[in-house]
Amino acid sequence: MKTIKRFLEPTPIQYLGKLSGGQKLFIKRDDLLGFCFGGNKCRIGAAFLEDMEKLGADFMVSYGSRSSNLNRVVSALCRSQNIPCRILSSEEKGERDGFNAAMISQMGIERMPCSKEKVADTVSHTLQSLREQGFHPYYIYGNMYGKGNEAAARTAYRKAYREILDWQEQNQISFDAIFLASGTGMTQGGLLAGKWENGGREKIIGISVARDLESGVAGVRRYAGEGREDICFETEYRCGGYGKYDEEIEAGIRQMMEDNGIALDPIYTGKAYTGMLRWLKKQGEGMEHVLFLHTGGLPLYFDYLNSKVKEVRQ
């Protein structure tokens, strides 16, 4: 496997200004990782490829929604490394392909439709079929039920936490909290693992993009490993569930672009950013420095803009 040298690490942390509550807000730009539109899935995808190589596997299998950032990045990483790859894509009524799905198709990566009710069966059949063809397949989530590969996923943001810690030490700034969009729990879990490993003190607060409290905390705990504190997983700002957003989130997206030239999407980063601002108004008294982790998702921003253009034309 060729060495991946396309990332720009460590990603920068920049100051955005002071919030109404007095907190100084910083942003870590993992949207600038430098490979296939960046984002947290660059780090996670690379961790999966490294694990795949260690296990001697030779065929990548990934699963996700049509809008999955992880599927986009995994596809691009595999194409760049000449690794065969198959994407299992959830196909639900009313969903349409966006830029992520289009990029996967443009790269010539096979995309197999898969209903959410039949994921385990589809994964099992796919892995068995590939084995019969002489391949040694690697499924990013582990077994057919999506378990068993937590350690590989954890590695990415356990290491990234060290970047944040190094920046704090170099700049003599201590963050009171790190906020991020939290979905499956891979990124938040990895940050927590890094925090526990390095003796960090800040809160790591995940703003849920879809999951309820019980499943969200379980997901983060699963990827964090053995922890020594409660999981901060905020569910007040889900706005009705995955992919749903309101005028306040849209206003936040516009404001971020107008003030800082930074793109946020309504599914992950825009929702998390707006949720963070609401959380700080309610509970942020006494905090001096806070960090927002920009986890990327630029193609989803383009999907959002495309939808707004269509609304105007109608």
The other form holds:
Number of protein chains: 2
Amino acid sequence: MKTIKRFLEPTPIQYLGKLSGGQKLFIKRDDLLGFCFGGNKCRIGAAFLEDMEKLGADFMVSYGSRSSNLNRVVSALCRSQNIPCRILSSEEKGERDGFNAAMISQMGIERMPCSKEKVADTVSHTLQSLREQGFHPYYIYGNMYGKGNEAAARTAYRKAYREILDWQEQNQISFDAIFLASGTGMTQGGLLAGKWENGGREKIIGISVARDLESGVAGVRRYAGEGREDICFETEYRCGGYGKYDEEIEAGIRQMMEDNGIALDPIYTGKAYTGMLRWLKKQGEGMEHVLFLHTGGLPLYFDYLNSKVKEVRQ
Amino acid sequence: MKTIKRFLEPTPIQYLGKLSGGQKLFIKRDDLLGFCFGGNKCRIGAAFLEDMEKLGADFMVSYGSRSSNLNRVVSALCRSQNIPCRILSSEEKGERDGFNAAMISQMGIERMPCSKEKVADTVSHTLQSLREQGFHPYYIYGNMYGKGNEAAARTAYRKAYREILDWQEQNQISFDAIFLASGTGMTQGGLLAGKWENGGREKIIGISVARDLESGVAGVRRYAGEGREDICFETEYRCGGYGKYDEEIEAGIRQMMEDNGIALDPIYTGKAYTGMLRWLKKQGEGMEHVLFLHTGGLPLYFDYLNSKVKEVRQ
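Please could you give me the other form, the form predicted together with a further copy of the same chain, since above is the form predicted on its own?
Let us now look at the entire complex, which starts with that chain.
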């Protein structure tokens, strides 16, 4: 099996500047992971593929929204390893394919629509049918209810936390907080596991891109594993729900590109970045160094740009 | 002035696999330079901005095709440094904006159409009018005929060559050849300058994306500076000219994404990559290690994907 490790070299942490509240802002560039447009899902997808290999499974089944970064990266990883793969895609009526979905199709990966209400049934049916065909399928979230693979997912950002810690030690800088876009909780949970393991002291603050407090915290807790600390999962900046965004988020995206040449998207990173700025204005006093984890999703920036170009043309 | 150096950290060199002719293929990931979607134009644009600062100029004028990566990066660099900027854009009738042009517009940078036949006049007129307004304009190519800034451009890939050499020394691997997409000659010329300076021995082979032999070699020679060596500028793989591509190039793009999760585009890197493979089949016997320099241009991959999605919808 060709190694996929070469794409997981430590990513840079860069200084972006001082915020109006005086905090020095840094960014960890997981958007620069060098496989299929990078992002946190490179690390997480690679962890799943390793788990899958360990279990001797031979067919990947993944699930996510139509704009899922995970589905794109998992498809590309499976393609590169010659592992057959099926994507279950929760699609709303009237939605059009964005670039993540288009790339999956371009790679010739099978994509099956799957309504959000019937995920467990669809997964169960898919796995059964694959088993009947002689495969040993691997469902990325574990069992038909999406549970069981937390430990595999956790390893990805538990290791990435170690990178952040090493950087802090080398540069004699202590982050007061690490902010990130938080959805299912895989990334935030992994970071927390790494923090607990290494005795870290910074707050790890997830900005919810969709979930409410209860299900959000439960997700992070599940992926973090054992630990006594409260989960910081901020639900105030969701802007009406998954995929929704407003002028403030758009201004944040524009600003980041114009100041630093870094692309954010309105669904995940742009929402989290803007949420972080608002959070810091309200309760960031006394913080000196904060880190924003850029979790990638570059194809979504181009979806966004497509929508802006269409606005102009109309 | 905010530093732009943080975006120019050495980029990884990765092993991709063995070609059918037995050569081991490596890739240098300048597509991962962390400013505005990376690419060779990050290094080159930064070199121009440094030169501009040294000269005390305060207004950037750039020129290129509508899909120019240089224009995108220079616009973003100027934006990030608060340097006013005007883009002269050679546009064919009926062309639509791709993502490079769209990003320039999104950043609020002024874009002026400029026919290829009237570049010198337009440049001269633009510079004069800016001077009358009290600016000290900097034309990215030098004088109105596009000459004079070769030394500034050269520094970018002269330095990048040093990175490649360091990597070879550290890894005890000698490249027999470095292949790259070659247009104006800035990148190939810089690499050659670095090679001569350091006593390098590999061939540096430019795959022409547009120019014929005479003007191509003249361009590379100009940017390389003094040196006795013949210029390797291969014009056989142009596929009919700038921006044109065929099924073989498309297959190369697909293969690279499916094998390695690396995006190529049909105008520059995909054409150069496919050209390299054909070159190696014909005359690569005896070569053991070859390096492909990925010169970036990720927005053009998404333009290409847009065109594929539209094909499907029709």
